[in-house]
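Encoded as structure tokens, the following chain is the form predicted on its own, with no partner shown.
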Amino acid sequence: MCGIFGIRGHPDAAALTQLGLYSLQHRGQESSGIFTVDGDGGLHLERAMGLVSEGIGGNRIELLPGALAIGHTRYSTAGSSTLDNAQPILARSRGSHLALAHNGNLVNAVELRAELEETGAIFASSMDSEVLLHRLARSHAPTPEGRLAEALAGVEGAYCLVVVIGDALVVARDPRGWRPLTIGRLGEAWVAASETCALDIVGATRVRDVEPGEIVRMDASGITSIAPFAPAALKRCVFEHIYFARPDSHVFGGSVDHTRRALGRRLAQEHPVPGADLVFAVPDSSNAAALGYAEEAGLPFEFALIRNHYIGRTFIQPTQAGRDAKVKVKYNAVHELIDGRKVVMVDDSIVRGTTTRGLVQMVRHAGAREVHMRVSSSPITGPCYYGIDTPQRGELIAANYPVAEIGRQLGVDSLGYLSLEGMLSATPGGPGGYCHACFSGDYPTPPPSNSRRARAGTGVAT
């Protein structure tokens, strides 16, 4: 999971790549770059590992002129966490120049670097995305958006693109949609973003959606767009509406506050906690279900769980080791609301279980009476490969142990997950046209092997 950003035709597109970026922290922390081409052609790359803030903030953007900006925060997927995997990676060919920034998982990765392998070419990364920038440079296409099709065209897997080709600023979402990807205005500027939330802060109107299969270029002339691939069958990710967006992001055509509030509502429902004196979030990601299962059972909603906002997300640290230490100085009790009450701690998801064992604890610690876990969406049993990192099925807890035990490793006096059926249904436009397959089993595409996906290097989640 990444978060992409591109604009074309504004003087400051290198600071307002930045700001997008900045909305786009949640999506990846790992490492972040901004690419630009100023009015002479010339092509400036900035890229560093950490936040925004860290790598690409402050003075950096004066390196960064031009009215023609894409930008990247990453969270590694495919390829190990170094800076030759950062992106926007860049690349020169026939006399022009190519750049690109990719969020998503590409299953078929290490067969298609295989076959480029063997004509000659050599790369510089691990991660998948460079896989693109390859076949987008042996294009002879005579349209900056027929060279991305051509490039797309065989490619398997879950992808969003901003790509920078000459002059033009490209953009394309896969056939499924997995990931989600949007176009706004900004006076003569059109800007592109993974989430609303990155329109929002540098000022511009979102526009509409790129369409599932869409590719669209943004030049001078205006905006062309082009569907150059077959139908197929919808499969957006329902766990950027359970996690991975921001709740002040419209994803998918929908309110992300707005789903997780129905997740709650619906999770109340399915799993009351009679005699409850109080809910609470696991903080900040749980707040909006927390919140509608607070509404639908009648109890009070307290901040009993208070999140040090100077700590990143645990679930896309790169190790468990960063995990474990993130978690301990990431939250802290209010034993106040706590002590010697029956208290519901809901959750979006547990993955490992790691981490939720460690706040049940400390909500034990705090004073609690009882403690009822309360997860806003199904158990996860199987790995994603369309972008989200979870790991291989013998880490998930969910995979390998009944419910009951579940509860009874995480120390809760019950635990409710929410069901497959209630958890689609609180999505935008019902339960059809959705990705489950990390909690059904039930994969679009075949699976990449083990030692497949060994050999593409990944990144690590909760």
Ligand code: AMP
Given for the second form:
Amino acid sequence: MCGIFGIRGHPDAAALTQLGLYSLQHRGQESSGIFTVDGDGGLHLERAMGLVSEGIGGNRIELLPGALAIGHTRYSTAGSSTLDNAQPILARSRGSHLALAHNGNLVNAVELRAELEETGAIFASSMDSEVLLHRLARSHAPTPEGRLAEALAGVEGAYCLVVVIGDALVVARDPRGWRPLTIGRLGEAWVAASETCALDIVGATRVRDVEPGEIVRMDASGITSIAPFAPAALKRCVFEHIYFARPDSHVFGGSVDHTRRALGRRLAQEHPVPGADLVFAVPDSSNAAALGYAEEAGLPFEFALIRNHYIGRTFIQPTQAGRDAKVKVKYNAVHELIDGRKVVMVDDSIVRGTTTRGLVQMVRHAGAREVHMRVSSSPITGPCYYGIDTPQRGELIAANYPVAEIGRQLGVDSLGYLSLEGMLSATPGGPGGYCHACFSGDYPTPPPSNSRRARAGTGVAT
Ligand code: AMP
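Let's see the other form, the form predicted in complex with this ligand, since the form predicted on its own is already up.
In what comes next, the whole complex appears, and the chain from above leads the way.
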């Protein structure tokens, strides 16, 4: 997954983009970058590995003059940590420039890339996003939005894009609307960002979301919108609400905090724990769901697990032994709250089961009398091909065992997952219009032919 940000018409474009990227850091920690165009048409690109604060933070923005900027934070996956795969990506073509930043995952990138290579294209990275830059360069459409429309015709999968073509900022969202993208106004300037929390940090007012299948050009004359693609069934990613987006954001027409509380309330209805003493969250992503559970169940909500916020990416471990150790470094239990109690532990999702297994041991060690695990999403039974970094089936605990066996392996007294129906009914706009492929197996597209390589980290830009 990634975070994207764009701004046009502001003298502090780079500084505001840097701020925006700070608030989109949760969407990607592997690398970040900012591209600007200055008043003389000069191009400036700064990209670095690591967090925004480590890479392009501080006064590095002084190297980025101009009133037009786009930025990117890139998700960390094992093996693909190279600067070549950092974004934005920039190309010069026919006397002008093209730059783009991408959030999502193209499912036919391998085929599109092979086609381009057959006709002589060379690539500087292993990212699917670079395919888009080549297709953009080949278009002769007269307008920037027309060029992007031509470039995207026949491109399948998930994309939200911020693109600089000449002096225009052009933004686009795929027809199924997998990922969020929102537009804001800051004085005379236009802003686009993955999530509204990035509009808040720069003081922009939210205008509206980019519609699925819409391409919007922002330039001196205002905004121009086209909808060049055949309408498709809406497939917004339900996992954005469950785990990925920040709770202070509005995505897909609803507050993430509100949705997570609703998920928690529904979970309490589906899987009550009679006689429990307290509810706590696996912080931070499940805080709101745990609060919703506690409210619905009429139980006290306590901060019984404390998360260390200073570990950072340096502790990302590719091995199972490393992941096991990481749980202890990342969390600790407040013994005084847990000792002798019957507790309800709420997390937003179980992927491999490593986190839960470690936490259950920790909570038992802290003296819990009974540990009841509640999950504010359904069992994850398949990988995501549309931008969330989920492992292959073999590593997904719920793809391999029934719930009762998972509960046994995790060492809990009981385990309750939210039903698919309950999960979808808690999302904004009701059950329709969401992609739930990783939970239901109902994939809107065939699996990409590079799905194996992508999981191995060959640099798909998510
Ligand atoms: P696991 O230990 O593999 O079962 O992972 C479950 C934990 O990871 C939960 O606490 C989730 O909040 C969190 N999580 C879920 N999805 C992701 C993801 N795509 N990337 C990183 N963490 C995740």
